[in-house]
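Let's start with one chain on its own, the form predicted alone, as structure tokens.
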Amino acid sequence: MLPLPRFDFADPTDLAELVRLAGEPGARLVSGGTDLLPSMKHRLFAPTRLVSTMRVPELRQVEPLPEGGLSLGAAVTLREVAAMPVVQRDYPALAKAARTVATPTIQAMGTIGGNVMLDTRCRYYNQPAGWRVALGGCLKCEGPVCHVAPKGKGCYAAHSADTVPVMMLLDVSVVFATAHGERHVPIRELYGVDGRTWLQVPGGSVLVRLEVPPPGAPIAYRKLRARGAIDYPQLLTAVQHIHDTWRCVVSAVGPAPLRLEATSPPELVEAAMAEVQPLTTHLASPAWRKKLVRVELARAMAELGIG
């Protein structure tokens, strides 16, 4: 068993010193932990000290939103998203998709907010660091080349996060608490192309909440996977139909996820055939993978009753 870094634990119980505590030198924030403890006993991060959100009042928040929708506390957690009877009524496929990340047992601990959060993931990036250390390292960690693309100059670690591609297609607003007050971030600008830097946030800022507008047009979800549990996703996929418009979220085969809009789903598909360009960041074939975004579209549109 790899044992973990030492580290320093702070659980506060005041957003305002959580706030404090998470712009000090060699923190880092830890919900669940599912996802970040596994890295530290890959050294892929030895932070000095953690710090919980799990017992601020205002990360467990959920409550409806003035203007309809919903507010869902940061440190709600996946398994209690799924079950809330109003995510089921108007957002049924938010909570397939948070019913779908690893196994129930990883769903009790892992948060809503930890999901938007989640580090991006590669084969050669999530390994012991014994094993990283005998292939030269890895660009997103400690060495000088991504053996996914050793000629590119960027990470190209994949975006894995399963509830997000419905988020991006239910216009989700992404709501940090800083030093200076609230900043709110459209969760579709969230993201960026580097596996490095994917995510655009300042440093310091903490993830207080998620704001759901009002429900609209139903979303078809769909996650594929080598297993039907505990596995990442080799592909996912979101798709929606507003009036003339056809969108689409495609994710797990990049840094930042992809979101796309045309005005017909053979146009769609195309639009996503063209965009979407797997690489070697999974043990499954990139070429695989890419034919699979056609059918995974294609069983996505049939679940809505298009096509």
Given for the second form:
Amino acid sequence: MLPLPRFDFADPTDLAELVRLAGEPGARLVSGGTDLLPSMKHRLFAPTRLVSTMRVPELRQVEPLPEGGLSLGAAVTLREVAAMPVVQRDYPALAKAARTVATPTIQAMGTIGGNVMLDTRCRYYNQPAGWRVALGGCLKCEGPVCHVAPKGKGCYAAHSADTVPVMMLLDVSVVFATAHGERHVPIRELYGVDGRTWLQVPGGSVLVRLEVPPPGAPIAYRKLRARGAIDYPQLLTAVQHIHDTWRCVVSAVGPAPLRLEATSPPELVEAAMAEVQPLTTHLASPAWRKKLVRVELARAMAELGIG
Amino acid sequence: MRQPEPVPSPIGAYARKIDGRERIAGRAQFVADLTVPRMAHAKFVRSPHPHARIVAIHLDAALALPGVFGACIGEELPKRYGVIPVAQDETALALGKVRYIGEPVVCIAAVDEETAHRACAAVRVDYEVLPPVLTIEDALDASKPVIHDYARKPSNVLRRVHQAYGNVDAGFAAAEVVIEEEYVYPGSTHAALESHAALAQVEPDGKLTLWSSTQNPHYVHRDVARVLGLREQDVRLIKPAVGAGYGGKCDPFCTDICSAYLARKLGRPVRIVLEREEVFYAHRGRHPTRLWLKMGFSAAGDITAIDFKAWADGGAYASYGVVTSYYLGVFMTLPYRVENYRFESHRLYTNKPPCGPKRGHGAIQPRFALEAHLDKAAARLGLDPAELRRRNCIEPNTETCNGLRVTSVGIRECIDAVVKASGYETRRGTLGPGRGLGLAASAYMCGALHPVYQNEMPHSAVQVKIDRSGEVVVSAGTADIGQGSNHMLAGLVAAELGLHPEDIRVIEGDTSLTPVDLGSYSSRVTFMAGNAALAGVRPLRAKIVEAVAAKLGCAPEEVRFGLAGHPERGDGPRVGTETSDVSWVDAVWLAEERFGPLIHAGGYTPPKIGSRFRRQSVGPSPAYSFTAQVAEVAVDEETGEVRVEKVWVAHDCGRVLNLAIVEGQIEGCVYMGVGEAVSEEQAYDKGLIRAPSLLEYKVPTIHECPEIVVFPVESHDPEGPLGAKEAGEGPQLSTVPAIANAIHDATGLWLNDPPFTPEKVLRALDRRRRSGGR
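Structure of the form predicted in complex with the partner chain, given the form predicted alone:
Then the entire complex follows, led off by the chain already shown.
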């Protein structure tokens, strides 16, 4: 088996202690570990200490928000999210998205906060260390060039968090704890345009909870993947229709999910076709994935009864 | 235990495998479960280049790390090995040159895997990079560098085979329709769940014990001893539980040789368990193959001639490639009558991980081309594809034009069963756009007539020992890799003695305790080891019969086994007549008193079947299995996704020994075929494997697996054990072409290059839409 590198492990039960440990040099947060540990086995990074979020009560809490809506602790598992009656009733698209993550066993370990903080992915990045040596290194990890865009300067590793497109349409607020207090970030502002610096939060911030506003218009959610289980997304689409506005989020095509709005379904599709530029971050070809943007959006809108 | 009923014959029953429960419960011991005191863990430094000369290896930094015990490099193990004696070109660690990305260069043993891993990262190897040979075209290009440049006749062609039978040109001249096309079949790998692993230990007497995850204990035993310069008798090879092979564990591997060598060099046991990425480098999977096929047909649909060429991209080492070069062509004369046949194959070297035997070895690629060709011919001739196949089917007890002696043949029954069950004749062409049915048929072997190294000894031997305790111990050198050979042996012996299969203890795959069996390859085990088991038990059964008859004063032919026990005594099965009997244990006592120890070893040597063709030494088998299947697919014309929804598969396995195992093997074949048809491909970019993980190498999940309906067909082979033939490989041959033909029915597209991935199918659909098609 591919051995893990050596590291220390801490599992604090107190939020302040969690924030303190997370801020120490070489520390990295771990929740379910379903994405982090394989990446450590691949030597993508080598934290000296993993700090678990799983025993801190605030991160395991689920409660209604005072002004309506739902507060979801970051360390609530994807399986728990999908199984909650309140989520199934008020946010069915979120329940559906949680159920599309990998496999039931991984949903039982992986958390909703972990999914929000999921590392960007690329066919050249998520590979064993020796493979990357033969490749000549990957820009996100150790190399001088990006193999997706050798002439570019950026990293294009793709955002691959299955639950995030739905949460962007829900206008979820992401609450971090830092040494200087709480910080609220709208989820749509959380992600940046480079695959190396895709998270727009200072180091040492600890995701505590997700504040989901009261339910609004229905959301259709689709995940395109090679197989009916296990796989990361080839393309994610979430669509919502509110009054005169059609909104969508298209993801798994770049470091940040793309959020688009239009005043009619055809305009929304054309806007997406103009904006979305899949690259060779996946084994499936960019040309095919581009064609599928139109198909998936049309199918999502059909699920909503529009388009 | 009470035994109020006679023991039912296990033959044909749907029975739980005797060793199934331990696997389901996680109790079976695989190599990675074995630990011995002072054991070291070893890992490999691997080549980052597809083709390079090794200039220097710097081990100092690695050896200086705390916890590192030692290392070895290619120069310490220079003897080239390989299962096929005429093509021994491999060393466990690269010697002078690396020939593919991922080739092992150094092996380092340390206190644990993590330390060994760090030590490997600390090794520096200086390379002089050479231009790589990466494609079939490269390998045929004489101006490219030669990968095995030490050979006497330097070339990247490992083997060219050319054979011709009948008069091919006259056959084409007589044809009404001639179809000629190219096909490209992709490489794929086995993806067995257990990775390759070995544990070696020097015993107190100085002899070596090697536990290996292998399909072929005998061949690994021979090669490990030879490479290490040991006497074979001083090496004991044990095959513990193995988590499947599918052909991927037929060769000796770096794990076997390096663990054995380092155990001796370091004076401590060494275990090596490959990582998943490394299994993709060990490979031995399906050869990517370019195929050119030309067939002639009469107006009525009779095959008048076949002309066929194949170029197989074999990777950096020979493995079983010489055999592949023959298997590509030999089975094209089955199951359809053909008098005029010519074929030429090339097995080539390229700078990629070595290809080798994968389920349906060498026969999968040409079968795809041939069966797709038959549907094209049927369309051209206006015939029903099933009818075209039926009219060409060979009859039992025939000899093919290339000299294959064929005994039992159940191909018509197979075609009839799946055509009827699927409604093929009435539903095909009527399911509307995006949905279709496809038919294909095939034939495969039941073991090779000739061993891989020249000898006249039995191919299988099975020893049966019946103890005065009543225990029956069957010892065989076979390798159960999950396919059920242990149950097969137990079932046959139990049936002869009137016992339950669970009553038989099977000891297998231990070169010191069990007699030689050549191994789990070429679908040989049921046929050969099964016959050996019957030959082992029947003389003992005769002794028991004689002793019991003498005791009871009856005629020997009156003696029956497996009679009901007496409920009031609560004993087990009994031996005797309707009127008087003795317990099983008493029967054994009587026989041992009369004849001495009840131990007998039976062997199986294939019949000497003379061929008209001297060169036809690879391909002939004592018997052939036959398969037909119909696939129903749905094609999403917007996304290109192909869903295989249902497969009806009929397989002539001669005789069903255990229905559960037969069904399981056939289902496994179809499942693997579905993967090769829609999603699996071992592909490379500049020699670097694209998907070295089970995340990105797309074996089907349960979501992609169709409903599979199995129809066993029993043709009762005259030489098979109780009439049985193979069921573990043949059924895969016709899966991919059945799916391709179904895609044609659904879309009108002929796709000649699996896997039929969504993007490939959508591209073909778009091309047709642009050219004004439907």
